[in-house]
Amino acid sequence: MQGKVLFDAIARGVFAALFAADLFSLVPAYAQAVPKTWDERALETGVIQPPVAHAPVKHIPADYYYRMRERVIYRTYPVYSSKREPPGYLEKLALAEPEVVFDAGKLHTEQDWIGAGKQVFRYPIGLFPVDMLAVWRTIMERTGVPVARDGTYPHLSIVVPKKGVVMAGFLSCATCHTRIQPDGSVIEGGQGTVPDLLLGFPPDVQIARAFQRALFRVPWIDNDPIDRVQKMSIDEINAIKAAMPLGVVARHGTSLFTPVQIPDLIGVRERRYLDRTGLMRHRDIGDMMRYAALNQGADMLSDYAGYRPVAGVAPVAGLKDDHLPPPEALERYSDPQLFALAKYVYSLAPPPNPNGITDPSRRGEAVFAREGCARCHTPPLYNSNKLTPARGFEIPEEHRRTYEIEPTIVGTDTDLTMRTRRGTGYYKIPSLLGVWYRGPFEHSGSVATLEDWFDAKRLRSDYVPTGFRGFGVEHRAVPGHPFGLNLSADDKAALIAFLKTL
């Protein structure tokens, strides 16, 4: 019974939704400036299709999307580490009245919208029985997640949706995009420091296998790696998840075997493409809203060449691959909620950089210019805002007319962009701003530090990756981006010193 309760909770959490009526004729004038999230034409032109011609991805129609129920955003309460929780904390919360904290009618200034967006950023779409907190805290402690200075884990939250009902919250934006530094300082929107908290879930092996299939199946490739899961035990599935270092996750639509580095959201306002694979164009705030809606569950409802992931996530509902659940049974964010969320994400600022300008960093800036690094990592954003094709991908002519493409092939591993549902055939050129507080690096987080990235030994098959290796992998090459590997030791040290000032 507990397994079914937990499965139902995560299934609800993965399916983001909002309510049916078109409210634009009923709301005050301020809301007229809020873009429409589910603009079918904007989705069609904004989302880059898979790198194969026979695999169209079709998103749900606007009529279906806007018939979903609006998510009510209640006040969230902090989750403390086991050693720092105040006595009687949960008992006191059980006496609290539910408090709705998002009211678009009260948002009048830019700061009002940003503050409301912070509430959305922290609000979990998955609510679980409160006894899950003990399980999650154990996983956090065993994997070495730092505790914030105030004794909390900001990745998690507690919600009181009804007096006397205390729920554990998971799967908010903050879950992945909160970085805790070793000194306990919190970087909101930074590359997260969180493990896979669904270890051991669901407890039924058949449901667990179906869940992984729904998250990662790629119907248009031969020998889909996720098929291996159908013969695995829960312990074996958990072992694969546990092999991922902090800062790397098997995000839905990627792969259990090729996870992805958690992105840093600070500075995303200036990025023209979203996702490691440049999956969505970022032309305006509406695109950011659509990207958030997709990633909080709406893409699980999409049709991937005849396969709908929602069917695999909720086998208890008796759905088939090509069937959708009734929209009234699902939740989503409202357009004002997503607008506020995007405003908050756009407002995120980097923490103070402790690395000042020095003689070595000045020499490193000269090395950066001399080696032509600015071609792809162009100041002042240290990012050209272009896509670069993966090895073996032929750029279609219409892409050359539509997208900003740097034709240089840097040779990194192709699995993420060629063999997952988030694949496009491209990788997004990353910004170098903030690399001093980020890590691990590379799109799968294979190396822990900048020093490791510029180590020429990583190209060898006997290299031991310092970040993500893969379950049961002792050594493997971390290919690609050979630039800077042949520099002298002094030039490498100077270049790294410069990069850490950005």
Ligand code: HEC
Second form
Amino acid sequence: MQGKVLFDAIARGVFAALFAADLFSLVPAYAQAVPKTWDERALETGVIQPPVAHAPVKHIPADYYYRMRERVIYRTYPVYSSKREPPGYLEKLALAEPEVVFDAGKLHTEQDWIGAGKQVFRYPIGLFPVDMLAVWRTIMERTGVPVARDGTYPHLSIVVPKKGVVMAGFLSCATCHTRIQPDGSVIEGGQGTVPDLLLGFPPDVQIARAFQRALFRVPWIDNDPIDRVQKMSIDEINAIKAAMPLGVVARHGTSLFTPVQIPDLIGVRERRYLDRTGLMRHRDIGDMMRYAALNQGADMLSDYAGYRPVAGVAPVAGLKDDHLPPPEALERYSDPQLFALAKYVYSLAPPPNPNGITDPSRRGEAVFAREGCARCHTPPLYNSNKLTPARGFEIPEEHRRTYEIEPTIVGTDTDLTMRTRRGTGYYKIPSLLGVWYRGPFEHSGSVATLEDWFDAKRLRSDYVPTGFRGFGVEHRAVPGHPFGLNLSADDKAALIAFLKTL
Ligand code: HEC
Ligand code: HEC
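Moving on from the form predicted alone, kindly provide the form predicted together with the named molecule as a structure.
After this comes the whole thing, all chains and molecules, with the earlier chain placed first.
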């Protein structure tokens, strides 16, 4: 399939695919009681509101949510790099029978649930014609994504939902939350190595613009940067996407101009706020289930001060900004699927750390203590699990009663939290566990390494950011977080040696 036909297929696109009603629905029989995902009260108290007055965000009612159809999780097959695909691979898959792999009735032990959760984590919610594989592989190769040792790209998969129908699968949790190290080792749940270009590959200019608007429009700000995109060509939109380094993407609700670092999910069980802006509280497993449901489709249906992002791109044409498509046309994870998924995410463990404790790392630990890092990055989680206000944000009185807030303003760039749909007025304190296997750092991934994060030159306006720089930006400061910037070369090296042992 070429050109127009392929583009039309994509035009039905990620949104249609996100919500595509499944023609082969099988209703699983549940044997277990699981928390209710769409608990309206828990959602209301769990999601922090935008940093401006009079911009209420409301989520869809439970009645609507539960009328959406439950997703069927089929077996997934690996996608190989073009050089490593076994001969006749796709032809063989065309003969495969469809296999439903998630059946809550068969889950008894904790290990059963975790194993089933892994299947959900790897299951793509967007299915495309198989010809997309060639497009995606080209993007992976051009953007330098390492291939896993076994010759695959675990971000992508193949699904056979019906005998003879081979589909290219995309937008699983694993798409964004799998890290492939330069040596080909795979860290599932690690800060992802997915090129932003892969996300929402624009089919035609009108659709691409509508799509970007739905993903990023912020109804309560002036001079919304997404308005600029409404005049851009596909090449220009792709140039913005290509300016993002691996490890950083414009997740929906952030901005093409202020994207976000993909978090390491290893250790997320211990974090009390989710997202860099602390958008969602994490009080129990139900909150994790709600987070996954919201972020894999349901928050596009939310009402953002009168604007519903899904409207412009819904599978049903002609919807007004504040309207919802019929729920039966959309798809969601079942509650047991989300329960299993959350258990799997909680079970993720870090790879063995090759950096042992040495003399320099011991000295670095002393530097860490002396410089007061532990106030915010408190051992043993290296995280106080608090929110810090962005410059210019006034903490509402009731927030002081409800949230854990560290009142120090660290002074990093404010746009992500003040001017996007994920904004709250805060940046959360990130954990420092696992910094040895991840990067880039800072909320938008502006610096590539720890060395750069503790380099005082980054405060200057002639600094060339080593991570995310920005579309068309030659140089800019990476402001804020002054901690550890005035150390001697020795102390700095020791501090970094220590951080790499965590
Ligand atoms: C298109 C890429 C993409 C997909 C698909 C995706 N995520 Fe994420 N995820 C991100 C990005 C980017 C963030 C950071 C958002 C932010 O900080 O505002 C994130 C944040 C998170 C967080 C918050 C972690 C923290 O420490 O703040 C969790 C939990 C999470 N994702 C789980 C999942 C699960 C589970 C799935 C599948 C159901 C999933 N994600 C699918 C890109 C993705
Ligand atoms: C007042 C609280 C506070 C103190 C003190 C503090 N930090 Fe941070 N740190 C933060 C916040 C908040 C961020 C995230 C800022 C952002 O992304 O905008 C951060 C980010 C980081 C990061 C980047 C992590 C990532 O995932 O992006 C590292 C590394 C770090 N801090 C190390 C240190 C060290 C070492 C010290 C002591 C020299 C220190 N911090 C002192 C609050 C603090």
